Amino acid sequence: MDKPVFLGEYTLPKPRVDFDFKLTGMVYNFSWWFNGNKLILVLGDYIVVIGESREGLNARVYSINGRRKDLDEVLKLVEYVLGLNEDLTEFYSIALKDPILNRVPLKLRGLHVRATSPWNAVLISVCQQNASFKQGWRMLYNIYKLMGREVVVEGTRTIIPPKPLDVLEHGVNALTRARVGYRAKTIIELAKLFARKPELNTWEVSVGELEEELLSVKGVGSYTIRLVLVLSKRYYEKPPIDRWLKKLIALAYKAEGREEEVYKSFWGKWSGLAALFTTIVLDAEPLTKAIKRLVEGRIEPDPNLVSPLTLWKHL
């Protein structure tokens, strides 16, 4: 088992505005990356362990392969991933008037959805195709466990997600064992694309280029691409609307037949983020239960459910 090389400890800049470290660390996460106090980020050839103290956030940087590069670049990437410079003031202002997210400014203030690499965002998004929350994240869990690389950092066994070449090396049989179903072929084709064009998996890749390249892959549609853009580029202008969200929008906004039009009109440039927060406040419950909760006004996360905010406690 590999042991990363410690490079140094650094104090991160203070967040621009509201920031809640624990909420940001726990949302849509696994136990090997967040334990309630410590957040582990895998950033290419580096692992960054982030903790919180009275002085603020500190980052301990490790090299996976022993190489060193400009650590300022690594720390800048940490700021981006955590959303330390993301100002959600306008988002909260709109949320106060929203029929679904009106309690977010009070209950979930400071939660920033962590950004991830385009390739990892692709894996997450494909696993969510036509799947429930639990099904999709179980598929992703299986992919990481079967194809990722395990390392120990600060006494914690953590996982480095598989790269495109790792997926191609393991092949369809491993994806079958991961129980991804028909998605296996799509994941293989996407792995080929990212292996052939590694520039797509950089933080600098443009929204337009990423969108165009993903569209060329069979099995990748609008929902998948929009979710990838939200998760990797913080591009919120095109909301990822699936059947689940469409039904909730139709009900909450009285917008049947005009769901996306009404949603984008209400949320503007924050539409994609609002879509993710909707899954959070309703615990990504199956549609029938989510509708019942919306009608009853139960639009706050339930800590007793397996949900986007508690996934790390269960997987």
The other form holds:
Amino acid sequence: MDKPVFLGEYTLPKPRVDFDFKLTGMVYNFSWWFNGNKLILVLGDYIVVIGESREGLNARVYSINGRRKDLDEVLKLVEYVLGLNEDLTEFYSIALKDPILNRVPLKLRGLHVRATSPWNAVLISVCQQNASFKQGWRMLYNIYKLMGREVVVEGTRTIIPPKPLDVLEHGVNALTRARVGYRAKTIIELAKLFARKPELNTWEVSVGELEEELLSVKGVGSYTIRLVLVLSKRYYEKPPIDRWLKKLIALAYKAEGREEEVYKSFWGKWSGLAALFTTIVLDAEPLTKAIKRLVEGRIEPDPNLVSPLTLWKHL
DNA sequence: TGCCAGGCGGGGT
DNA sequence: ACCCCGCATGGC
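I've shown you the form predicted on its own. Could you give me the structure of the form predicted in complex with the DNA?
Now the full complex is given, and it begins with the chain already shown.
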């Protein structure tokens, strides 16, 4: 097991607006990256350990490959990943009028969905295809455990997620062991694409190019692409609407048959983020239960469930 | 036991 | 432009 090299400790700039470190750290996360206090980000060849004190957020930066360079750039990436500059004021003001997300400005204020790399977003999104929330995150858990690299930072065991070449080296058999089922072939093809075009795996890649390249892969469609854009580019104009959300929209907005149109006109440029928050407030429960929750007005997260906000405690 | 999920593609009409 | 089915796997 390699030991990352400590490079330095930095204070992060004050968030512009509402920012809740714990909510931001815990949402859709695993125990090896968030433990309730410390948040670990793996950014290329760097590992950043983020904590909160009275002075604000601090970041301790480690190098995986021993090199020391571009520290300012690493801190810029941290800012982007955490959404420290993301102003959700308008999102909250729409949410207050929304039949599903009206509790968000109060209950989940300051939660920013962490950005992840396009490649990692692809893994997440493909695992969500045609499976329940729990099954999808179990697949992802298996992939990281089987193909990621374990390292120890500050006494905490953490995981460096597999790169495209790691997945190709492990091959389709390891993916089958990760129980991803028929998604294995798609993941292999995506790994080949990202290995061939590493420029796709940056946050500078354009939305249009990412869309076009991903669409060329068999097994990747509109839902997967849109979710990737939300999770990697903070691009919310095109909401990832799956069967689950479609039903909820039809019900909440009386919009059967024109779900996407109605949703977009309500949420505008925040559509994609609203889609993701819907999974958070309803704890990503299977459709029948989610509908019941909505009808009964139970639209706040339940801390007792295995859910987007509590995943890190259970997996 | 079947059936069906935060999809997708192929083949039918 | 639709409609319908199969596809790995796991949960009920």
